[in-house]
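Only one chain is shown below, in structure tokens, and it's the form predicted on its own.
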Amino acid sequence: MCGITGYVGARQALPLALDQLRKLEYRGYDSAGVALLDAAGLQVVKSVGKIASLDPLLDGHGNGCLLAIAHTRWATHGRPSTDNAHPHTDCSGQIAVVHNGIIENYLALRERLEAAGHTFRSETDTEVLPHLIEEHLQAAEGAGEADPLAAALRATLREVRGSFAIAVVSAHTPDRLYVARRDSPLVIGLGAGEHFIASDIPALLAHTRDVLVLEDDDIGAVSPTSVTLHKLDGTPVQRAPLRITWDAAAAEKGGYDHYMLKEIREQPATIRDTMRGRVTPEGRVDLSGEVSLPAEKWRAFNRITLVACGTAYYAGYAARYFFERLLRLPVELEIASEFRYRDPILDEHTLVVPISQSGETADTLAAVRLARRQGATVLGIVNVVGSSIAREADQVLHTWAGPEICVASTKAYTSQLIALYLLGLHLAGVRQEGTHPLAEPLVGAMQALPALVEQALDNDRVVQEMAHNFTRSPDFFVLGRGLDYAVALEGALKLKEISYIHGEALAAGEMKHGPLALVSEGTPVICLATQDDLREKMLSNIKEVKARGATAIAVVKEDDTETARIVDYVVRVPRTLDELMPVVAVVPLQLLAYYVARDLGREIDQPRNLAKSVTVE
């Protein structure tokens, strides 16, 4: 969850490594630092805080400086502090690396070198990491290694259990960096006279568009001029560059004040982007020129298993009921985090679907590999190319949401809604062998989503002033039936992840089983009424609430007088399909959690605690 990146050239590497890692400083920030080579040799520095709490500490470093790495801190092993913060030293001082992942023997490692006369500054796991390559360096120079820091690098990795992304300096080796992963992210940006490296590729895009994706146990040597691959035994490695093709100003704020409220603006462009290419003219929803199984697999199907984490998940909730209602499949949708642990039943007949934005979520990772164990077909709903779920998965169906930055996923969210809904119309009619009858007016529903999500975000004003009333609540709750629930899910995590207020998704009709005790005078309701068959259940609910003093705050379909009757706030989206109202429901739940995060004075794009991609169990 950690933030890598490094240059190595003929410009001045520090001011590079430095502006990279402000573009990853969503994946940590707890503290910083950086390892550069000048003329006077490794130097290391670092600090608690974010990455301008380093600037004050470089003033004369970096000056004739070709080679840096540099990291930002989301803390696993250790409290945040000076001493905690990457890079990390051998004993020596000739040897800095950065890390992100966890190593799991650390302990024993650790034990076995103090007692060989290593000593520790920290109290992390990856400080064993340049103490066991200052080892392994030693061997490797007695046998007349080639390149003798990168097999000590192969020997090291050799001893470690657990996932990493890491990147390597010594002094013994000015001209280059090293590079090594497993089950973390790191990509390297090729240039012409230099390289970059970085744990994600909004990094990159400002310097370079064609980059090497690392696969897991790829380590590498990389210089100005060459990139040298190995695997961990020493085999050369031979990897296509992968062009990207994300417009650079996509990772950047665009004159919003924070990256989720442009996320949130740029939904109508990236429900468009995911359908393209997907719908044919005649209005089915084709994807054979992506995910290539033959009809009698997709028809083999008798069971499908969602699997996902956090927000992913609750994309999982919406697309369960649309896959049931559609498919006649039974539909089973799983924490990924719990997966592996309760032995599932997987077999050749089951197709699972693991969704993550990153495409590097480790819990859901876990499940890919157990999933394919197991016999089952694995097809990843992703949005990052070559990530490692979108490699290890035998289909992959990509989001094209673009780079999503802020830690509060919400394009990503409706991008995976619009994937799914893809994925269960295009086997509906596989398994039809034709037009599913319900298909054509969902895939005409779907086409003018666009559209209709633009129109709701035309409540930010209603929103954003309704959002000033709720910034001493302590607590909110979040209702729906069906779908709706859905999108309750949904809306209260958005409201604790940004705001920290608690917010609380029920289903309506559990209202009265319980949780109706802790509503009290002007307790915040918001009760979503956009499912047409129950919509006069949910009125019975939000009257039961309103009866016990709360302010209650309505989503409805635009036609829709009789709840605004009802309640103390109302917010109208456009009609659609059932079906897909997820879709245009979620978006005022998401500007209602940014203004009221926004009035409260909150971190916004990196709420404490969280990081965006979660690469470590």
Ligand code: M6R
The other form holds:
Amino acid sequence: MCGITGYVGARQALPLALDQLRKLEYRGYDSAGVALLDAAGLQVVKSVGKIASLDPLLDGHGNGCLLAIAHTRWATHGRPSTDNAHPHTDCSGQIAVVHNGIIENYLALRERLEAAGHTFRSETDTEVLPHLIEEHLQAAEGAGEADPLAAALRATLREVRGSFAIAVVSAHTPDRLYVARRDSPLVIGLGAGEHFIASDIPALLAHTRDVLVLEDDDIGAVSPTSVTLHKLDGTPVQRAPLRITWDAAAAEKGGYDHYMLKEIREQPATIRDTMRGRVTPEGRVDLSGEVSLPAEKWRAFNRITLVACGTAYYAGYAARYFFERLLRLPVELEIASEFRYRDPILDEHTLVVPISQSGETADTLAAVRLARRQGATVLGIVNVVGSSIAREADQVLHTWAGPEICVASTKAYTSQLIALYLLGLHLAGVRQEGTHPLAEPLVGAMQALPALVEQALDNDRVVQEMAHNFTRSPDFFVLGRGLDYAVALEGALKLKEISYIHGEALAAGEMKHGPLALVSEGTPVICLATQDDLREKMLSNIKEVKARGATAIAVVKEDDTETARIVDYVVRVPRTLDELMPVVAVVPLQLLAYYVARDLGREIDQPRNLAKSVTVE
Ligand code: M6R
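Having seen the form predicted on its own, the form predicted together with this ligand:
Below, the chain from earlier opens the complete complex, with every other chain and molecule after it.
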């Protein structure tokens, strides 16, 4: 939530900072702003709306400017407005700050600063930061600090509670910018005679592959030729850069109208990438090169807790069925935002698996910290390399889906499923002597999945035509049983997020316990019927909704003619083992949400009110 970028170096800073910012627009897009330092001093330009709304205001700015920071906002404190847009400045207009996160004690700080004569112009929590820096700067200068602004920033951040990734520029130090983080991400891109900053790695890929990932309570001073890191208490920090191997083109639209469609279509390749190097030539899943625990530790786990939010949670839903079937271990699935307030029971025999595309979701990160404190082993399923969850978990299994830009997750979901299947199979291998009877067929079938997803994508035209008929529907129901229910949850979320049509997923057997009352003539009901052992039960449920006038849309295995006969629309997906069907069955639901949203003229990649990476609780 909220994107931050910045540049300091010998090139024109403004277009570079803005170009990076456009790559972060998925993080928030209700207002935007820049602070730049040029011959005229510190200037701040901001506007309500998307980043493009800054363009006319920036005409004539930035010539010869070698240092700039920029921000795109997802409002938390204060509605979207120019005053509330970042950067925020101190009373003198000499210090500008952009921030991602929440300063929890801002009200008390604001009262104190106002009483001391500071004037505030916004409703935001962020605005206390430039005023606090202003206050501490005088003291730091008086104390003869070598870098007074860095000292003032440290003193400021020692006073605040909450989460922050911030960048600061000041007319007092025109050769450098300052950065800091706690619980919100920030990375520094290393160039030759220039440095970049960004909330997220994709914004840097066009310029550098070498990044320094800030850790909690790091404060950095970044000039064109140096990056100096300290902890909040002033201790110097040495940190090795990380080399990023993502393809820069993967973060571009590549000829598609929307990132979402591109990312849906990338799935055969991303599924392959998730599996690459993790299956031995003999067909065994082996993750020992990545997740290294002694065999006795693997065997000692008596419970698995999956914890995640949104789509990642729904991937966990499917994994729960899979793990329980394969491992015969109790598996709990937890919504991360509820997890820690429940005082969960965890111990050294619990394997906690946080699942997260961004690796920065505040609730999931909090769950990781809680689990570690309670002695559980934390094994993260994470896409973004170097992200907080990837760093803080005891072990990480990366999903290798590449950068996912559309706010609505698609390829990250299928890669999470694959990574979870791999983890389940690895666990099955290390926990039992000899090969698990299900392992061989599962691994064989997984290797065929990229080709099957390719076939599922061939439904594009069928789904596109079907979508026209549903743009006026106020509600959708999505029904499934067993693993189909896990997919239904994800399908309904996709509809909600990007088409703004209410989609409700239901375990099909629950319909008759209440929700059936909502079905009337023409209500669209998507019925997933891809689980062989549940198909007959599902047929009954389809008949029940049809009898009440529903328009039934079925997703079935290619050879299921019986279900196809009783529904209004049918989408056929290729057959694989039931355990793996979610990877294939979700594809038409992703496409349906996309085409309904497109027909409705929605902002598909950046749906209203949402942001890609949810770094606030
Ligand atoms: O980055 P994460 O996987 O931790 O994000 C979790 C959710 O915020 C995310 O999946 C969200 O639900 C997506 N917008 C779904 O499309």
